[in-house]
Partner chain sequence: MNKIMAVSTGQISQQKDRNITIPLDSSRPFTQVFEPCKKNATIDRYFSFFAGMEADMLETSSYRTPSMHERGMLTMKNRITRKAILLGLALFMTVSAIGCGTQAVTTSTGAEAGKTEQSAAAKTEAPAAEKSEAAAPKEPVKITYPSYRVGVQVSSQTERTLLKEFAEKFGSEVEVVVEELPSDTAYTDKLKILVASNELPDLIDGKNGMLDLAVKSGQAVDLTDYLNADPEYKAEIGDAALNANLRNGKPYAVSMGRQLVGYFYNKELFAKAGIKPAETWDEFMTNCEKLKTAGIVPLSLMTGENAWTTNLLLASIVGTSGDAGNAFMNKQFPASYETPEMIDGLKKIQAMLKNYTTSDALGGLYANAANNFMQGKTAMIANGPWMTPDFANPEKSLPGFDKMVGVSAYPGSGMFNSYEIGYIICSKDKEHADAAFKFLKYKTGIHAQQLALESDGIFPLTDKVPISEELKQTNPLVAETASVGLKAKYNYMFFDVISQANVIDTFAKLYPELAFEKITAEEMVVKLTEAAARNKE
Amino acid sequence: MALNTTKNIKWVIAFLVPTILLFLFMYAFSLIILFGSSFTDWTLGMKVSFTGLRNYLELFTDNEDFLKSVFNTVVWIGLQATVHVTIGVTVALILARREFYWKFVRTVYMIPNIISSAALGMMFLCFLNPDFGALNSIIRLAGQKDFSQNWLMDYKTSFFTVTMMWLPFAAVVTILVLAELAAIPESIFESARVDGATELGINLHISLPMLRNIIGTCAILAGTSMLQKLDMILMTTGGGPGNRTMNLPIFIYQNALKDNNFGLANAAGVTLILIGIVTVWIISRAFRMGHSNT
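Can you show the structure of this one chain in the form predicted alone?
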């Protein structure tokens, strides 16, 4: 027995070593550089010098774009983890009834999620164009002949418009919840119907409590997806008008790749990571992830 245990440990180590090395070189080493360089004045072409907390003080006390990007990022995380997930779960509960339309709706609803974000951004850019866009054209046909709203670059509408480019499209949440629903024994639902429970009652008192862990997982995936939302915003508004639709990835991109201020960008990157950790912690606590559904 001891010999077999030793062999098993050797095999476990053999399989773990490549993964650990990959993590150390691809992630851990990069995180160390990111954190360390956030305390430096690191500008392309200039000598790197240690500046202590100066980058963080500048970000939180004297950088309006950064504060706005943090605010937008947090708002989008909240909307994704609540409204976006609620839409996906609701669609899943409807499709789980397997009416005649369920396969068609499931397939069509998935289309925006299988198109690249950059291509989707270009589609919205054309759809919302103030001159030839389909949305303005439809409004003109409805009677507003001179209507010409610049949905993406108007300060009053840009944030809402950008948000609606991803908020309703919760097909990934729907698919995950549908898979979890399929794993619940049908006998539980049949017993509830025999006892006189309505479909609404079954969803509220049986389905949703049993789906708590997967809904929590979806909330984490949806919320943290806002920490990497770059290409769609870059293709449509670029963070504008002004800083109205700027988020942390856009702020980091502009400071690192446009202004070549890597020290300031990496300080913002550390902030982004901390927001992600806090997001995961809050959602895990809210949904009591890992605890029994009973």
Second form
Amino acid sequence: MALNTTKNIKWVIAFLVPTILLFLFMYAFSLIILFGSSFTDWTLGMKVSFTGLRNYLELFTDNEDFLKSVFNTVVWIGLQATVHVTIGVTVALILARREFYWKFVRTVYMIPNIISSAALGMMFLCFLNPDFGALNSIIRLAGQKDFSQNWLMDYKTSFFTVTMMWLPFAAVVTILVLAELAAIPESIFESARVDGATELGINLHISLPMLRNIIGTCAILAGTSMLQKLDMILMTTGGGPGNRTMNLPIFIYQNALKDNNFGLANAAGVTLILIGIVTVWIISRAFRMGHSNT
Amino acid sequence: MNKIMAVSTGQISQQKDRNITIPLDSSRPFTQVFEPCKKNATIDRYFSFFAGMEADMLETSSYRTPSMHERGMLTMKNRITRKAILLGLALFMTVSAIGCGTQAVTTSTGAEAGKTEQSAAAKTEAPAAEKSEAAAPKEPVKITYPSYRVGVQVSSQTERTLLKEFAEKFGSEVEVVVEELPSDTAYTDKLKILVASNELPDLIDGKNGMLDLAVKSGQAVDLTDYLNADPEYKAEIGDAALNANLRNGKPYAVSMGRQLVGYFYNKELFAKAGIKPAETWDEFMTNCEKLKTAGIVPLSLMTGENAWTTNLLLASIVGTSGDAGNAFMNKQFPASYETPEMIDGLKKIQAMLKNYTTSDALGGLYANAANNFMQGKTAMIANGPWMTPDFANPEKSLPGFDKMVGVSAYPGSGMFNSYEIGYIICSKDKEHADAAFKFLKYKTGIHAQQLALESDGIFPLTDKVPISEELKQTNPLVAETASVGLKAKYNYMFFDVISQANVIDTFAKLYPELAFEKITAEEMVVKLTEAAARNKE
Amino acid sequence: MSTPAQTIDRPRTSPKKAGRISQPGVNPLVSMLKYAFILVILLISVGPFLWVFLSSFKSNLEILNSALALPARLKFSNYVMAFKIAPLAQFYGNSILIAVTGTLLNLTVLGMSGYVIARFEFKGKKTIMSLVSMALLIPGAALLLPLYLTVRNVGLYDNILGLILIYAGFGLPVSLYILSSYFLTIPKELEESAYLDGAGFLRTFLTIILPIAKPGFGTAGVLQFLLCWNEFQFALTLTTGLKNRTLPVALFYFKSQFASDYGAMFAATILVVIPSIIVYVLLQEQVVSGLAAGAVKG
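Since we've got the form predicted alone here, give me the form predicted together with its partner chain too.
Below, the chain from earlier opens the complete complex, with every other chain and molecule after it.
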């Protein structure tokens, strides 16, 4: 299957070395610190001491915030890897027909993904403000005179509202899939049309199977992006009300930079990595990734 | 890419072994690798970090006599850990060495290998050379100073003025290198990274828990000798301010101002509801009810950020509740929040959050609370005189708003009287500490206090700076705050001063739960105590 | 492959060269649903942004009291203020330099390894992929301190080069995924015939593979660029002077405690966001031309 490795071994190595160096520069030391210190009591301004599994025990036995964070993180990964990716792929399949609006939609859809998450958080915070925010103003205009829902801080709506700040905005998935769709030979679609297949049928039976790898990649990227979701939540709810919208990155941030407890934060960080590994494993299994289409 | 995650240690180390050429059994290569870099300090720190860890592990293993089997396991574990650590360090150092190489290449492209190393060494030695030159009288000493007083921060103008003046007067001796860190969060986040790596700048602001971190980590400089050597300056600061923020009985921080804070109210809205500023908290609650009946939202509260305006009210309820409550609000770092005064205060706050404030109070920011008040949407806001310039600003407030506002002490005759924690010197050597002290002196002396009073409504530390007739004309609310403050029966401090930074965050986090009745006031104080306990001593 | 000749033969398909146009006789209900879906997507994507954009021309009073009204008159003072409050002009220059170099570095490094990983079987490949995947999972807050120490030790603290390296590294997993999975879609026959013609490894990669892989590079490049452009925490932690700071840092100049002016804040947000939209639209054309190239190759 693969091209001859031994013949090109020098090139293969030469092409890998820069990536390996960059990886080591960025992550090797960080990973060692992360894993190592998760077994220590490391509080800012104090001596570091080895405590074995105590951090982990503390997290999993009596830390409500942590358990809630894990739960929310897992739910958000699930939603992102399924609903979010589905929305993105659907838009891509519609745009792939290149009807008059396709370029426009592709650009506009990308806007929320272009904006830095800090700026986007700030925008949503103002947009959703119960008092002068646009959303409630529209609803008031539509007739509900005294409408003043506090979307972000009300227990009933906060989780949903926060989720909606990223769930529908799948433009990255869309452009990835669009690029891949363009690579499918036109002749395949032509012959299907000649055979009388409908567009829906073509999408379901030809496009989607051929997109398997890229959809899997999208699911991994989208799912794992939930392990880094910090700014948006920090700018809007800060994990509240209570711990309703807390996730692991928020938990880690608060423990490290607010409570000064780097040991506990890094134990949570290790947990986060493990959750991520399981996520990647499940998704790559589900999509049988890594096999060429041809 | 299927089985992407088949990570086994064997695989990793195999992979690593292949890429790393440094022998692991000798320490020499480390130093060899690092000589051109000359930046061993941090590595040493990390080395000792791990060495400490290892020692601890060994200790635990010899704590009780383990069985042979156990012992075997333990030493094996140790060996593995040690190997992994050494491997990791070797990796890191190779990377660093490569980093040195790249750096050298960028500074001298096309140089031969030996030369490259030399130039790398030369470049990294440059700062040292600079230092020794600085000892010569002509070169000014460079001190680092991070500042959050930039952008739209209220005192940014004063800060700029002081920096400029200082550069004009003392620029030949001391050069202040300012690092702008916009917003409080950015400021504390970055300083915490610098605490952890033992690299705090020469002069920092001690707020948000930084004073304690700087003292605990041994980076703060004891200012006793500096102050004693300069009695005139010491008098400008005054004993009260110096004693307000001692740590281990020593002055590490010099305050730059005193905050007198009451609350502002909208006279027109008060007249409409037929009320005047309340004398007691019961009357305060009745007033709120009257305002509400008149269709006016009584209070500008917010629970986002540090829950500032809400915490001011809570502190006042507690601080005016009698001797016990007042003592509580005047002592730093309470071990327990489970006092009757706190519970009673939180119950009142709960009622206010539920009935007497705006819809955006929960999770709201200072900006929301302030705008609501300045647009005449709410009748009261608890906040300090630094807000008064905004009242006269037509961009921010209703036209003529500054004439509508009155200032009052809190019910029960209470007023905040709190010294800012102030500036801390964290220099590594005497030369820099001296320079930093020179700047600190300028930044907190009489002239700076005068400027802060006139432009930011921050009160001076002692009565050496009088409140001028002119100020009474230009900003009557500031003068009024001062006179109201003098009459107040109870004085107390901010939660931001008496509580650790993470307790403040806990307040902000729990207020929405309190408002939605997910927790009771009694449960909330327990959680606050727990948060306080997380600050290990 | 649809050559023009074939298109003319078959009048039912569009005469346009890209011609993937829907057929006549599609179920109208499906069409309606489709358009409704696209419309909703458009509205939620652009709504908040447009509102902030309009509000940036209003005074604070207008923003607070009439959220939905158009600005009474276009008020540019917010923008003037924004430039006064934060050193925006300088940050623009830095951001552009860092984002462009960071993206180029990232694409070069990951283009090489992505190709090798997609095409060759070798020992340790899975380990590399696993480790790289792990990089995707490390929480940012946990990276802050170690990376600060690393960057400081190699002498790149407060240096644009340090930020460029760090950003290239942040994009490492995403770019590797995108590029290697794009390389996987390229038929191997192309390279095999190139080898048969006597071309070496490097020439095959540069002249055969790279041109075809343009869409992959385009998409990875766009994502990498946005990452470099928008990152805040490390830009702040790894630099000290204004000469090395980037644009997102500027946003926080408007967010200090006891600040309440929304107008200037909105104006600053727009100023930070607009360039990235422009860059995206420009880069996107690269992706489009890449798309066309991809369509031809089958």
